[in-house]
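The chain below stands alone and is given as structure tokens, in the form predicted on its own.
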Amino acid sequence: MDSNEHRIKIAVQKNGRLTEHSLDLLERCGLKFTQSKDQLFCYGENMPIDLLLVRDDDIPGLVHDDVCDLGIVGLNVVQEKRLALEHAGDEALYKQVFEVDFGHCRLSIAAPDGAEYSGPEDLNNKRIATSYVNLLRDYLKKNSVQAEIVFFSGAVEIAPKLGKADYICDLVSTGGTLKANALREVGTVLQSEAIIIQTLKPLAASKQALVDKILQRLDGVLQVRESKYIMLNAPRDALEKICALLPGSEAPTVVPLEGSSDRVAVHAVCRENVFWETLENLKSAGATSLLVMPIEKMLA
């Protein structure tokens, strides 16, 4: 049953800025892995679930062709992955199951400072380095724009400075690697963030099974990233008021106080992130002994 065909394999980036989210994200879900010498494979020890460390351009190929059935990578390489093979007439085997959270950056397009820029149609008979050809493509054509698309593998900043382009588009985060070189955002083609994909293709009932526990594993640490669990007395001819004011809570637990007729303590997870302010608030409805803790799991 353990055996090499009934194991679960998961494509997270080798190295780079997803790669301590994503291995931490794991963990979080139960999952206890040694790492083998080449540093390129996990094996799992308490699951059948095993990590491929690999480039991040690679990972939607490995679940597009069905070697990983999940995978950890940013929405910009998903979708350009995608765009590549819609261009060869061919569908991407893979679908977004969750966002994670965490790698949030753009792809945006930068221009040279001093250069002039008011919109789209500025890059009309432009030059624009980037190594994201099928989403500058695709952005391009939404926005009517004929432009020149040059590809550069790395480093797509230092284009305009060698004279190979007008204009790149390229990922930011911070922006600090534009303004050395002299460049500023003027558009953004994509916001992106890390997300989690599955292959479309049909699984044997014991893997299923086996993603689908982790999925709901996973959904469980997801799901906690801002929750609170509150913990409060209140009167009981405040409580309605008192409920109304717990953030993005389902119906509280309500317990009768021993000793108190008139006043209940009150139970909640609160799936928002819970601000002094809702804690001020609460308190002026009449609210008292307030408590606010994380939660580590949760399971729906």
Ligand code: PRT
Second form
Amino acid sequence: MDSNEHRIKIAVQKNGRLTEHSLDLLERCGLKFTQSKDQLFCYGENMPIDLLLVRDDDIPGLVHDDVCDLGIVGLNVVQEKRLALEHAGDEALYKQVFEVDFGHCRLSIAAPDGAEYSGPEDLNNKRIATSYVNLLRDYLKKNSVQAEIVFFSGAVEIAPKLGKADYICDLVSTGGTLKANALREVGTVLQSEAIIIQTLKPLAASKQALVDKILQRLDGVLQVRESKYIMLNAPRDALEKICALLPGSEAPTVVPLEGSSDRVAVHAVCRENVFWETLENLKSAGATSLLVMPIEKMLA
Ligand code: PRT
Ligand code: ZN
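Output block for the form predicted in complex with the named molecule, input the form predicted on its own:
The next block holds the full complex; its first chain is the one shown before.
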């Protein structure tokens, strides 16, 4: 059963912004790995799930070509590949299953400081440097703009200074790089974060069961990240008000308190962060002995 074709392969960025978060996420799902000498492969020790460590740009292609069953990669890379395949008359053979809440950034249009910009129409007949040719082409088309796309494989932000482009289209997170290059963000092409993609190819039943199991664990890990377990005591007649104040909780458990007919204990899973203001509001509504605890694991 443990031969190669029964093992799941997950494509993960080898060395970059997503690597540490991706490996951490998989470890939180209970997976343990041994890395190969060439560091391109991680063998799953406790489950038949292996990792392929590659450049992020290759991840959608590896899932599309069915070399890997799952991949963790930025939405920007996934959509760029999807549009490239469509442009070539092909169709992406993967689907997005989760957003994983790291790698947040946006693909933006930036203009040199001082250059006028009041909307996409100002891009008409201009040159725009980017590594994201397909996403930019799609954006220009949607905005009925005719512009020249100049491909840069890296260091896009220097294109205007080199006289190679009038504007750029690149990833931005803090905005520091744009600022350092006398550029300003003027429009957003795509909001992005890391996502999990899954092959569209039907899998053998044993493999599918394993993919379902790992996706369920991932879902659990992502859900508990913000979730808290909250315990408090409350007057029975303030229950409705108190339950309404609990952030993102469904059906709290209400337990009678020994020796008291008018007070109860309330236990609830809150799927959003619990801030001090929430606790103060609960206290004002009559809650006492408030306790907020992190949740380590959750299986729906
Ligand atoms: O070698 P490999 O091809 O795997 O790595 P890479 O160099 O292509 O990618 P990497 O590791 O830089 O980024 C991987 C993914 O992280 C991207 O595809 C995005 O989904 C996501 N991400 C999040 C970012 C950024 N934030 C980001 N700020 N990717 C790149 N940047 C770059 C951007 O290109 C620009 O040069 O950082 C600079 C801007 O950052 P700020 O903070 O100055 O705005
Ligand atoms: Zn890359």
